[in-house]
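Encoded as structure tokens, the following chain is the form predicted alone, with no partner shown.
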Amino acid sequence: MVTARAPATSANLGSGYDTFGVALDAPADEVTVQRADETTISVSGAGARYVPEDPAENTAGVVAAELDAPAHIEIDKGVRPASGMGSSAASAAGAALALNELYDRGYSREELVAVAAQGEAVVSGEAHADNVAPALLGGFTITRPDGTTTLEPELSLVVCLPDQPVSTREARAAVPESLSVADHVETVRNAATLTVGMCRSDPELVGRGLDDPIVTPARAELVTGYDAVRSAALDAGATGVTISGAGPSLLAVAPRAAQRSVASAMIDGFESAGVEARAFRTGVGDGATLDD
């Protein structure tokens, strides 16, 4: 029996659609695997009833097939599905790390990123690594078809999760299919600013780099209270706010001294729109770990 803990993540970070990702200190999934003749899955925890237990429809089950590693897989969800916090990626990353250990497959973490990304295809319709990369490698990640670059910035963050679901497929469908040259230039400028900010662990630069004229405005229509929550967070001291992943969670960069007030302001912002919410005061975290 092997158990892995895989963290929640936030992808896109505004200007880095399908490219940027960051591991969070909390929450996390725990995935326990045992050898078996065929793969079976049981799910408990946050939003468990929404997670399919059919191995062909579960990200962890797809990972088991990719590794040719049949197992009974127990998933204790700490990351709610349809939250924008990499719920499916956490399960996929935890399963990849645990099954690689259980069957002694010998893959590096970098190689497991591609394996775990195949699990994401059953959720979003395509294999993408912007969540599974930070879930496995930790820190801030930049994914490309030819590999992943990882940085380890020190930043404090707030993620506010409203009690409203947004599916990954719905959020991806909202993304415009074309953009103007002006929007392209602004996005590149912001992505470059964010990357430099991550290199320097500079919350001001990272916050400015979260701005995005294309994806975030389109997805904001799916999040009740987005404008109110964003304004409240900025007024409380956040240096930048964007949608976390596909949403509906919102991610704020907040200096540690302002973390508590930003979290409270974001909850109040959602409540002003008639939506209950909870906030995680977190930071850039490590990748998935194996229990001793």
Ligand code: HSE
Second form
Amino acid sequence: MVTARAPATSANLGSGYDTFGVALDAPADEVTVQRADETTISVSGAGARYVPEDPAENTAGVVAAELDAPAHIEIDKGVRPASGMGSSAASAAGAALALNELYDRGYSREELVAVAAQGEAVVSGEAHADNVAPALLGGFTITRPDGTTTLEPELSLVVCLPDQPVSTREARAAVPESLSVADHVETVRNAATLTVGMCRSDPELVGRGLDDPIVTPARAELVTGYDAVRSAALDAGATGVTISGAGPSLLAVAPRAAQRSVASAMIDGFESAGVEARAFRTGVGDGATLDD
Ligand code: HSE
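Next up, the form predicted in complex with this ligand in place of the form predicted alone?
So here's everything in the complex, that chain up top.
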């Protein structure tokens, strides 16, 4: 029996749609695997009733098939599904790491990113790796078709999760199909600023680099309270705010001294829009780990 702990993640970071991601200190999924003749899955924890236990429809089940590693897989969800915090990716990454160990497959973490990304296709219709890469590798990740670049910045963050579901498929359908050259220029500028900020662990630069004129404004329509929460977080000292992954969570870069007040301001912002929310005071964290 092998158990892996795989963290929540925040993908996109505004200007890096389908490219940037960070591992979060908390929350996390725990995935326990045991050899079996065929794969079965049981799910408990946060939002478990929304997670399919059919291996063909569960990201961990897809990973087991990709690795030819049939197992009984127990998933204890710490990351709520449809939250924008990489819930399906956490299960996929945890399963990939644990099954690789259980069956002694010998894949590197980098190789497991591509395997775990196949699980994402089940949930969103496309095999993007911007959540599974940080879930497996930790830190800040830039995913490319030919691999992943990682950095390990020290950065404190707040992720505020409202009680409203937004499906990844719906959020992907909202993304515009074309963009102007002016928007392209602004996005490149912001993505570069953010990357330099990550190199320097500089919350000002990372916060500014979160701005995105294309994907985030389109998706903000799906998040009740977006404008109120964003303004409240900035007023409380956040250096930048964006949608976490496909939403509905919002991510704020908050210098340590402002982290508590930013978290409260974001909860209040959602409440002013009639939506209950909870906030995670977190930071850029490590990738998935195996239990001893
Ligand atoms: N990059 C993905 C998106 C992350 O924003 O749709 C969620 O799967």
